[in-house]
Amino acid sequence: MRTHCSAAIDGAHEDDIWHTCWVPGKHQLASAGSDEVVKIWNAQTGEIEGTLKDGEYAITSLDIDAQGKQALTSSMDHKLRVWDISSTTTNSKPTLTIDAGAINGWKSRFLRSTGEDVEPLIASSTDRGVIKLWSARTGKQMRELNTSRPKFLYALATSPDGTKIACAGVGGHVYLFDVESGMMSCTFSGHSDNVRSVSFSADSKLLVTASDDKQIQLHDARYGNPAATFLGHYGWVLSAEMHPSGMYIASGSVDTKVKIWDVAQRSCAETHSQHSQAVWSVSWQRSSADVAVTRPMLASAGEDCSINLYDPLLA
């Protein structure tokens, strides 16, 4: 696989972009940060389609649903907001709004649920190694999820099946969750320094997780085994997302670096070099129920304020 840097938002935001995530099924991503405001961008033209701000505070996670049609935010004003974006207007508000409490939403992500008759729901990390987990309707709080080590969350993700929620952040400690039965199923120890990103693979099956200790690692998510470390980058990594088909991950540090590895060979395939500051998100176009993505577009942002896209270059 091979791509090249087709675009570049340069001031996309008036401060650092922490945040993208690409609407399933569409040329369309959305962005935040620290400037308190979510852009939805036509990936195509490089156009703003609509804004969405709801507050003073910097947005700490955003993430949207597997249908496209709502996007959710924590801010730091320990809200989760979750909003409607199948009509995207400017300034629109939320349908939504949870008070989680001082830092027990630090990042949030949509639950796909599993079954018509089963609540859906959204998972919360916090700063003492709880993850909380609230009614997508209602706002109300369903449960908890313990991981016994009452350290700083940074990081979560859940499964694109809906049945595996992974968080992990101060220690380097990964712990994996089974959702029905609220268990946890395994924990990874790889890392020997704060974990800043953990993301699944499309099929749910292996779990990739970046570090302060430079590291990428991929991990077996159904049996708990280590699969493979990535080395290359010369700072903390501070996102690392896997290509729809399995076969790449890409990643953004603190060394200014775009790397895309190649899974199979173990090794990186490239490394782009447009920002000029740190690299805090990376996210791959990603397809919907209805709208499969074909040659999805990387993108990536960060403390210099820009957003990269990149092209998959043909064969």
Second form
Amino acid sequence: MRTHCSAAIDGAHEDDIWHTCWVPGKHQLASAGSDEVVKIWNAQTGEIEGTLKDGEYAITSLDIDAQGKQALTSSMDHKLRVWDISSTTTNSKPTLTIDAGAINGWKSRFLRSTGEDVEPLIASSTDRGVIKLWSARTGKQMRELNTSRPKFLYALATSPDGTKIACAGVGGHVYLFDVESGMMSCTFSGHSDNVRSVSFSADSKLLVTASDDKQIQLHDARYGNPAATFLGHYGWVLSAEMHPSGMYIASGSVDTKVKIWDVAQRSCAETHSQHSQAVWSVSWQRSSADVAVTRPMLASAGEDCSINLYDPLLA
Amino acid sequence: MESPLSTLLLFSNSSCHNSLQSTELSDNATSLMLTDSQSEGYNVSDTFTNRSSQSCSDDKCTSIREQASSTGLLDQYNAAHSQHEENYIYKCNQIMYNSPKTYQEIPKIKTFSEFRLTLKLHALLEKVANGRLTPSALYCLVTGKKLVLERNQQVHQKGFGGRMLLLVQLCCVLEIAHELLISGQVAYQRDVYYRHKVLLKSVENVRYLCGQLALFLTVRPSQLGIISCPKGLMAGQISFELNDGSVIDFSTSSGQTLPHADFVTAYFALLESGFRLRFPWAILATGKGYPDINTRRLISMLPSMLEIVVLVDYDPDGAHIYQVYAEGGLAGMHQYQLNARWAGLDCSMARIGRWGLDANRMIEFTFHDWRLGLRLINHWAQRPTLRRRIARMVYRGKKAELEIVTRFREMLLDYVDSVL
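The block above covers the form predicted alone; next, return the form predicted in complex with the partner chain.
Below is the whole assembly, all chains and molecules, this chain first.
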């Protein structure tokens, strides 16, 4: 697969962009960062379709649920906000605000409910090695998953099938939890420095972790066995995500490069140098339950306040 | 007036000082309002009254006092605290009349304002000794903090224990200041601490008490007669002339301590690498970390055409130091604000690559750094540029000391050049 940079949105935000997330099934991209607003872009035209703003605090995490109806942000005032994005709006208020307390909501993700009667949950990571589970309807704290090591958790991921939660942070240890039982299923320490990002593959079997020690590692999500290590970045790897087909991994790093790795060959397939400063987030386009995306695009955003979109060409 | 225990002074922190700016401390001090935590009708900010001041209307105060006495809160309070307060008043007397009286002698000119200050202190001390000014009222007066009683509950006795210690420390410092003013002497904070080492737990505590007293009496802390050791350093084409005519020149090679009036390693590194030759138009000063009030005051006395640039390391402590220079600190004692530019080590990745700073040398944040960073974000909630700068630093989760720039002497001057 070869990708080429098809579009760039310069000056997308006034300040660093730290998160990008595609709205599943649609051609829309949401981005957020230190200038306290979430902007929803049309990926074809590059125009803003919606803005979400509440409060004056930088946004530390952004997630969109699997149906593409709700967005979740957590910001530096320790509040988690759930927004309704099913209709395009320019000035909307959050439908639910959860006050999580002091550094109890650094990163937050939607947890897909496994059944119809199971309550949809939101997972949020804290600075003491604990993951709190909140109800996405009422906002009350339901459960707590404890890693029993008081480390700041920089990265959080929930598996697409809703059974696992992975978290990692300072120290390089990655912890995997089984949601139903609430127990830690495994933990492994492949990295020597902080882990900046954790993400599952689309079939929830593999886990991709990116760390400050310039490595990207691939692990088995069930037992934690290491599968691959990707070396090649010159600086901290800030974000890594797997292609929905499971064949490629995209990563962005402090050395301003976006790299696409071939999983089968364990090597770097492509390097893009479109950004002039650190790249904080890369994400592949997602498909929802109704709409499938055959050629997912890649989005990358970083400190130069611009978003770049890459279109994959057919091999 | 009624019995002393019926008067309890309450005001909120900042408005206390504002309202006290214009009023004098007269004989019938203090009184006023008792408020409980569940009522919202009382405006706590205008509660200071005086026979001659117009800042509070008398009928409002009396009606609230009647209300308070009618609910029986006053009686409860009286009953619970009379014993405690008597004990502490006795202790205050002990301290005041039995402490040794020898201090370091530094001659000082007496002015009329000092004489007035002496009178004020004398009045305060007399009132405490006679029991007309209750200890808790003095505590509230000086620190400006509220004592809040819960409705329908016993007054919490354990909350008062710690404050009583503070109160006794305060009386001690008050008495020492009084003695110094009468005899025309000046003492270091360090000496005052060692004089009553067990009671005054630390030098920081002495500094805090002097600061609170000074704010309450609307004078500078140095006028109380208790001064701190000189801490700042300065070098450059500048000289200060003191009150008695002597001149201190700063153009020596290694600079001089500031008269009474981040990094010392960075300071000396800059001097050694030829800062004076390359930037003859600049003056270099350091407060050695967090600048004390003396340094800030002297810098504020420099002519305003000098541009002030603050260079600190890339962590929340550095940002806090910049905040202390520019705004006077987070604790609310906003004194000597400077018009300073934050040129401090900025770790955007381009800068790191350019100056050869290795991103791998950056250090992990500690819990203190997270708390301080978030606190600064809250403080600068209304100033987007500064707030976003701190937010970026906090999100990275790593900090860099100024030493990574000072390590390479050749690059240091180039870096400072780019910053200036």
